[in-house]
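This document starts with one chain, in the form predicted on its own, laid out as structure tokens.
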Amino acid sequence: MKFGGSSLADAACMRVVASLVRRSLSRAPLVVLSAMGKTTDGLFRAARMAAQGQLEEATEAHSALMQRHEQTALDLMDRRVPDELHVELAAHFKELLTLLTGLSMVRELSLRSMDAVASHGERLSTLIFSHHLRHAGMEVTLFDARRVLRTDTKSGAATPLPRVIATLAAEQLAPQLGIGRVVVTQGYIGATAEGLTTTLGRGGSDYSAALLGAALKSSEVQIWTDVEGVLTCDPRVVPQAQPIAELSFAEAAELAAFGAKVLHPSTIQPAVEAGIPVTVRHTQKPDGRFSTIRGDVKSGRAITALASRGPVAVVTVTSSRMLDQPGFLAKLFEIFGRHAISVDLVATAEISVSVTVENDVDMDRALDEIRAFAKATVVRERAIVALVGEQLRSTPGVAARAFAALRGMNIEMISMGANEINLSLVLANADAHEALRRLHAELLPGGGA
């Protein structure tokens, strides 16, 4: 059961949490917890400015972030807290105190650092939570993930090495586990085999819950966050926007690659090939509706969901020796290589290729190299709307729908994904809105085409 940090905003989230923990008790949960809800983003602020040498305002973040902490552990523990958690509160304040002064007086922020400091986040709130827990009457262990969620040393986004944790998992994790019993860990974080601090980046609680689910072989990973799982588009766009009962993790994929935020894919892939379901759920809402996401499951709809992302920026390259030449695309993408831009969509003519990339990124250099041999233009601010379908290229006139739905609007760009799940469209990035409600009207009425 992962819980993220909208789930842990207050006391009175943590309650609501620890209710759903108790009625897991009969399938030996295994609770991994985020940060408190903008607890990290603190902790990067305080970092950054002690690296700064602003001492005195990294000071106050660590005071305020201290502050929020014994508040909430004081409104969980009825104005009465443990003596053992108020010495274990203090001694990790004083830590960070301790790191934050030391960055001050070196001026530098490492990546090493960075991770020492954050680990804080979810350090802190395993331990509120968990002493939480006792004092509801329920038996609970706080365990260290970085004795098992074993990592590479490269700080800010470790690698994991998941025949490592698997191992670690078996010898200390599970015989902690039990039926009727509660171990509480922590996301994100984990260590190398010095037992060096690191922490797995973005999605990095998602991702610790998959790893360890598929280390101690779960019968299921749950991730609670404040959606009833995985919609049909972006309800703020589409208020009518419904939660898929049940979807593939090639689709999952696609709709996180093109605007999806619920989860990441490549977090919970661990739990996939291990052939774990992964169930995403509304921690308001328990016994509302929720997704589920497999690696073989096949949903026979044409269209499961729309996303989008944007503003993006279209290049287009045209040159006439693009015809019968070896070489002219592996050339192109050399120098997008080099410059660190990143490609997502590419379409290609006779003498033209066109591709997306981000909005903002600076193309100056590379198009400098492209233009020695070909003609290159740019039209930014653009958006990238997608249409993702276990079923969408084997059935007849989904396009069709699509394009009349879109009648008016100027596309610019198509593109079939390789997985032939997934129909991409450019269009201006002022119309994506549009186009998301119009095609939701007309391939999604009911939640699911």
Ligand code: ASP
The other form holds:
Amino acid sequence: MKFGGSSLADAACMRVVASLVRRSLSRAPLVVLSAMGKTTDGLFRAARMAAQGQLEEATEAHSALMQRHEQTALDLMDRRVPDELHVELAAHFKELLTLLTGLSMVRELSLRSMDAVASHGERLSTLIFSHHLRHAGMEVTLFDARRVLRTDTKSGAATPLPRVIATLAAEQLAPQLGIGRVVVTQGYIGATAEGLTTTLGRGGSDYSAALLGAALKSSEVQIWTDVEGVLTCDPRVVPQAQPIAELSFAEAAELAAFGAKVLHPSTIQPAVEAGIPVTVRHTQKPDGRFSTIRGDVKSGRAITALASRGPVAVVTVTSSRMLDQPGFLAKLFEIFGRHAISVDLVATAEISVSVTVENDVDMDRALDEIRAFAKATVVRERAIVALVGEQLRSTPGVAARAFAALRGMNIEMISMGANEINLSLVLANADAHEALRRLHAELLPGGGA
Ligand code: ADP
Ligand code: ASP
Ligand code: MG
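Moving on from the form predicted on its own, please list the structure of the form predicted together with aspartic acid (ASP).
Okay, now the whole complex, with that chain kicking things off.
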């Protein structure tokens, strides 16, 4: 059971989470928590201010975080915070202040330091919540995820090592689980073989839950959040969006990769490999609708949902030498690869190729190299709008309806995903929301099938 930051906003929310955990005690739950809502943002901000030498502002942000966590503990423990929790909270905030002071002295912010600071969010939420469960009479173990969630050393967004995780989880975590009791652990954070704290990147708690679920061969991975499942579009953009009862792993993976924030893009992989269904549920409406994501469902829909990701940049490389010249693309992608520039969409023409990359990625050196043999232009502030559906390719007329809906908008690039379930369009970032609204009205009226 993974609960996101919005489900942990304050003591009242945490009580709701506790009631859901209690309902699941017969299933030997592992509870994976994010930081309390907005905490990770607050920690990042404090670290940045400290590293800019603004220690006073960083200290204020630190005090605000401390006050919020202490208040939550007070509210949850009916104003009688056990001494042990008091001491542990104080130790956390002391360590955090030491870290911030250090950053302000060296005026430098490495990804490694960022991870050290950010890890406190999940460590604090799990500490407070596990005390609350105990206070509420449940048998609880607080388990440090870093004991099993082994990653490589890539700070900021480390790569987990699933085989090591499976071994460690079987040895150390599985024996703690049992019917009638609960184990609470942190999402988002992990550790290297040397014990250095890492994180899985923003939104990474979903990924932690799927990795741990797979490692433990769980019967289900539940992602509890603030919407009734994966919807046909981001409800903040299209309020009419409706929950999708069942979707395939492939559809969910495409949606996540193309911007549906409800799931971290890597979440699906460990679950698919282990054949474990992932459900997405609303914490405040536990008996309402929800989505089930499974490997074996064939949705049979032409369009299941829409997503968008922006801003992105489009790089177009043009050279007459592309004509009949084997290896041109290999050379181009070797340059992108060497400069760690990740390419999303690709569209080729006779003498040019366009690719999308992150908007703010530093491309100067890569472009210099490319310009030694071709012309290269970069257009920023674009967005990718993705239409995702299992039967997209085999349903005639979908593209015609999509393009008709976008009449008058300038579509700059089109790419049909190689897995044939994703049609992606690139247009101005400023047009993306309007495009989603028009496409939703045309292709998913009433919220889809
Ligand atoms: P949590 O804090 O639980 O991890 P997130 O904020 O990361 O929650 O993800 C939930 C949010 O994702 C929703 O509130 C919604 O605004 C957004 N979202 C974007 N696209 C979708 C979609 N297709 N379906 C559901 N939610 C989506
Ligand atoms: N707390 C982390 C974040 O805000 C991880 C997560 O919530 O999934 O990105
Ligand atoms: Mg999230």
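Numbering follows the first chain given and starts at 1. Only the largest set of C-alpha atoms that superpose within 1.5 Å between the two forms is called the rigid core. In this text the structure is predicted, and so the values were computed from the model without any measurement.
Residue displacement note: S26 has its CA displaced by under 2 Å between the two forms (rigid core superposed). The Cα position of L306 differs by 2 Å or more between the two forms after fitting on the rigid core. Once the rigid core is overlaid between the two forms, G275 does not reach a Cα shift of 2 Å, moving by less than that.
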